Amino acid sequence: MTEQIVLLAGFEPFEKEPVNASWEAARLLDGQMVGGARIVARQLSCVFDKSREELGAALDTLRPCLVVAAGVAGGRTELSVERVAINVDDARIPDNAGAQPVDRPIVADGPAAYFSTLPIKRVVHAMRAAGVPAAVSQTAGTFVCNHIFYALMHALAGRDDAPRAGFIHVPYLPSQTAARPGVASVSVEIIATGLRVAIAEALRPGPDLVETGGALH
């Protein structure tokens, strides 16, 4: 029997930060078994085009049954289970290779957006039940996180055997906010718990919950 693999992707540090919470949590889970599948963590470069190549190589090599990509959204107070990726790169800051695209489509002539195929509301419900602050998010931004989210969903679009896939933003770690009064942080252990719960829930078949997860703005 072929081993079932869950691909869990996190990012390298960027914007002069010493760590990236998404990778610190992902690597804690590397090799763990969840729902009969083994988690394989991969670090992605915080570089627009390179990250997409790295993700594609991981998809080809691992043939995962589930893909969860994660990144940091500094200032957020909870784990944000992203609903939608949009087809635009519009970088407020340069990536780690100095690229700063403005209003550039991720895929020329690609659809305007892709929705996550994770059961996002079930995931949020399960995270909260596990004591992890979580919510559905309506925007993954326009930096490398959204880029890789869109690229992931585009790579899987139209495949009959496409696994569930999506993106989760995580807050800063406490070490990153010590000199930033009032900025939210969550421990790496809680973030890792949230990602593990998300994986377990996404591996369970069935439809998503029908409950509110929208936003006024």
Given for the second form:
There are 4 protein chains.
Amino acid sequence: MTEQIVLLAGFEPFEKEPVNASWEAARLLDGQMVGGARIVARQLSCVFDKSREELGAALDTLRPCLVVAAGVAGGRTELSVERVAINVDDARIPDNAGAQPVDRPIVADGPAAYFSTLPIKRVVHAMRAAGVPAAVSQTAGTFVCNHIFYALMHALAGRDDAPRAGFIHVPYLPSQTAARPGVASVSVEIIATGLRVAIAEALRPGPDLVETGGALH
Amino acid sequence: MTEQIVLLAGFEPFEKEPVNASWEAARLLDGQMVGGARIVARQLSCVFDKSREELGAALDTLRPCLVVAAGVAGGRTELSVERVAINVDDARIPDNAGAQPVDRPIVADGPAAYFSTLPIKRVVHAMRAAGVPAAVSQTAGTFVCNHIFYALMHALAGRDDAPRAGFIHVPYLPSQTAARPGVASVSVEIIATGLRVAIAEALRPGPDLVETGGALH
Amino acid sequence: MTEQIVLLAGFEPFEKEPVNASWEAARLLDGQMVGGARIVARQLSCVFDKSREELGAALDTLRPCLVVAAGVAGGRTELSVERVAINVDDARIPDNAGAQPVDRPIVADGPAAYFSTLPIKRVVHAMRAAGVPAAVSQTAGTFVCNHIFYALMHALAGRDDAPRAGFIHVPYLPSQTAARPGVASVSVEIIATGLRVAIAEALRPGPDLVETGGALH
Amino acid sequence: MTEQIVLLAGFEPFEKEPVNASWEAARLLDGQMVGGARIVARQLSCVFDKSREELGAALDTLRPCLVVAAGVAGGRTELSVERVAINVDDARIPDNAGAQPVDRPIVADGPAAYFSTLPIKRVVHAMRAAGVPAAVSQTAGTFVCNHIFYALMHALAGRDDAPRAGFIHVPYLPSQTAARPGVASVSVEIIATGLRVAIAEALRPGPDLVETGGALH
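Form predicted on its own done; form predicted in complex with a further copy of the same chain now:
Zooming out: every chain and molecule, the one shown earlier first.
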């Protein structure tokens, strides 16, 4: 019998930061067993097209039963479980290879958006029960995180056996904000706990909770 | 020759507020001529399905050459020109008729999202040039504002002669935040100026600016 | 009979801003009659020692019955009526003459702090009644605003006939934040209304309201 | 030879919170040796007058060589080393005994303020070097935290052998903000590390760093 694999993707550092909290947390979980499946952590480049190729290769090789991609949302106070990926790149800063696309579709003839197929309400519920600050987010931005989230959902779209997949943004680590008053952080252990709980919850079959996670605007 | 009409929709008050800044600004502009077209302001109910019927009726009657729907995003500091409407209602609070849908598609078999057809970068640029705090926003939330934005774009989708259309969120008015320290506001004159400038810019043909208005997350 | 004078001080621009909202509002009020007194607006340099000399000269010349000094607190959402000035300069950036004192007492043997002698709760109450976002603030910072506030109270301390005096911080103007998403502003008319109402209220004798304006931290 | 004691005070929960981060961190440090001194943690009531009596009794009994009082500043993102305590109680909410003083001096004939006698810049520097988010704060509010900070400094004022003393505000714990999107937290281990580092630094003699920790407003 083949082992069940959970692909947990994190990103390399960007925007002059020394570390990327998503990767620091992901590598803590690499190799751990959750709900009968083994977590395999993979680091993605913070580069628009390259990250997508790396993700595609990992999907092909690992054939995961669940995919959680994670990235940093600097300044947020909680782990945010993204609801939707939109079909546009609009980079406020260059990516790590110097590319800065503006209003470019990610997939030329792709749909305007894809919704996460994670049970996002259950995931938030489980994170909070574990003491991890968490919320549903209605936007993953328009930079490499949204790009990879959209590319991930597009790669899986239409497959009969598509695994659940989605994206979770995580805050900065405390060491990154030590000298930045007013900028929130969450420690790597708590981020890792949140991701682990999210994976465990997403591995459990069944429909999502009917519980509001919406935003007035 | 028939007169060109710009439909400017604003909302009635909700969430126990005495006024709705979007409507207060819209009615200041009602009847004004901009770029050869006449602005017709219409107030929408803050009720999921009813607002959509009201908007549909206005589209049928007025046959506008441009549609700008506006609503309040309490707490934001600037006018936000929304980029995308998503196909989900997820109400954190009940609407004015007591309905509180959770994770319900707005259009059962509709696409996951629609992008604004306003030249959003040009609109932001023009607002800022007029001294009006403005930015592109990547989410219109999941309440009645996103609902009407999605319904608007869905109603126009596929029409050969579809007018440009989009949604702009506006902050609270100062009178609403007088006793709420830390909550931002913008005066009604500045909001009205911003909406007027947005309409003028959107009436001018031509492609959008290639200028970043993206978000890292 | 001599005319009653209200000295309303505002500051010149600093930190590379093109304007200073405190002065833009003050000069709108210059010469206006409020409660039987005439407002005289004076612009102060954003320079530690020089501003104090300018203020001292204005006090000597005008012999005001009320002194309100105003400055900008960029990023705040409301007019803040300062409660207390502390005896320290600690400059995060250089002043307009290049001086950047760190942890230097303003008055070598002065008390650690002075409280405003404005009826700060009544002033906030009156501003809010006029629809102006307002709150008591527990800190005026440690830059030139706090410096002039402390120097003002020190100059008046111990005088039998000392007029009421205090400091009010005001937000940026909308034109300053047009391209700065997330940074709050208040229009100059509303700031001027707030300062005018504050002056009118402070001119009325009687004790302050017993109404909380405190902060948990 | 008598043992050197560091008094580390934390507070009991208030405002309906189940825990108080200042006490959770303080008790982790209770009994630890730092710089040759032993930390003794004491919990204070969140009650205006009672907390002061409790602190006074602890000072008399323990005769500490250093006093650090800590409390929670819910919503802040970093540990804030308070610069100044002001002579006023102005309670936005009742304390745990139901008292809600407004604009009442803490000490009837006391000075308007006391400055911390901790080397606040060195403490912030050391915390940041340890990866702990930290900053100088210019206000400790007007609730029980400021009250105890003022009372502490007043109790020590004028004593020849007065130990260094001051106040540090700490954020909420993650478990408190799990379901509160947008509200920052810091884990108890990081808060405890910050307090430990602060104590170690404050025990080292010598003047403070000349390094800005000021605020523009």
